[in-house]
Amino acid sequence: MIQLYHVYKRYPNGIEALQDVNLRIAEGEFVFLTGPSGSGKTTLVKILLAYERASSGQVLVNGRNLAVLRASSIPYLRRNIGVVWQDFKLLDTRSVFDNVAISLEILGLRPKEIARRVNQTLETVGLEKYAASRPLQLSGGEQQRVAIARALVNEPSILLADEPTGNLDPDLSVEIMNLLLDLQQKGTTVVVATHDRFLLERYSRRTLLLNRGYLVEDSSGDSALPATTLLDEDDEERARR
């Protein structure tokens, strides 16, 4: 589902954001990505979304090698990845329904299909009664649920969440985490970037620890293996494309 082999990311100012990162995240897995500020968490999320390119190494997402992905193929890649940001990024001048519907409108779906998907997704996150409300009329936890609904409405196979509970109190953080875990139970691959020790201690899930760009710990132990031992025959063929 997600595979990185000897991935480096160097910015023009000389910062080494990622250094020799090797990992594999399986389909339907729930993974925490953690580390101090500046450890490379957000850079890794952006690389998976093709907002940034790795300086070297191989990145495979849903079987696609991002190193050779054409610019014209990036929208298709992102169509299969939902993303939730810490600051929600909602449009305050549009209703909850419209915020969730935006990506479907861009794809050119018919209004009836948009309504069906949006209403179904709002029901999934428990916000169906707020469809006509504006985001600023909702609590912080409810706004984050809208952001999650917007990420899910395309029915993505992967959900990336970058500090999704960073602006929420502990009770609301648990509420959002339980929702993400429920999505994972239904088959979505979920990666949550967070530095919140409370969440990491409360939920016993695989945890990837970044520090100064290095993957220094993997609770499953896979990070200790060289990339070549993580490649099967099909992986090797995809990595050469």
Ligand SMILES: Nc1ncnc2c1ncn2[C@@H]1O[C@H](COP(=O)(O)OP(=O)(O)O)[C@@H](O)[C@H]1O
Given for the second form:
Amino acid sequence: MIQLYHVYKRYPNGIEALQDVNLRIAEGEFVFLTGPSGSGKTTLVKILLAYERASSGQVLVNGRNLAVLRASSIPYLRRNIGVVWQDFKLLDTRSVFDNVAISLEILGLRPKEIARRVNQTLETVGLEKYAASRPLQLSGGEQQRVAIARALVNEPSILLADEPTGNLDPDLSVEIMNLLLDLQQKGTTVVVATHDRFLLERYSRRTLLLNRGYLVEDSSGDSALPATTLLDEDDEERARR
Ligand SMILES: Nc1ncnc2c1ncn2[C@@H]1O[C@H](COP(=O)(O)OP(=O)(O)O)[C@@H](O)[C@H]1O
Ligand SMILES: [Mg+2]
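Shown: the form predicted on its own; wanted: the form predicted in complex with this ligand:
All chains and molecules follow, beginning with the one already shown.
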């Protein structure tokens, strides 16, 4: 479960990236986090992973209070949260198998157990045939599925995806979204940060809308459409260039 109480994030340069954010995401929920470029989506994702710390307020993830989390506990937190970024961050010199295996190697699991888990996870994302390939030999959608496999191999209870379809065309976006929805069906809590109207409109799901750091709307699936009205796609495009 994820809970935020009166969370503020002010960066050292004075930018208020999050302001008085209150929210609760239950175990097993699927939630879109949306809002224009610079509204604080990535900051929120980073706070949940303890890459950034809230300036004030409380953040609870699976019962852990991140405000008082010791540095030595951060690896345990991250083991339980899978994360997928927009740019897949794959290692091009390693095989697909090795990219997925890294976190298990760090954990010191036996090679046999690593192989079992990696192969099973590659099957989940439909890439079992590509275990020996290099990431660059794959399409964008396949590379993103490798990134999802890497996020899943630890069997996290929460999966965070920050603009997971940002570099993909609509067909591949649908493929990735269907995979993320499957994972939710199997019990994983899934939070997808996206400014992609196409996704928000096609998949009507609970949508948290950020604007200038404020959570301005929390709509359930059936009324998800109004949440897109504040989005400024051109803005986001400009920011990306
Ligand atoms: N490390 C940082 N240092 C200073 N300002 C930052 C940093 N990261 C993000 N920001 C600022 O915080 C605001 C929110 O950014 P971000 O969370 O990346 O928004 P989004 O993901 O919705 O585009 C923006 O104004 C951005 O410029
Ligand atoms: Mg972002």
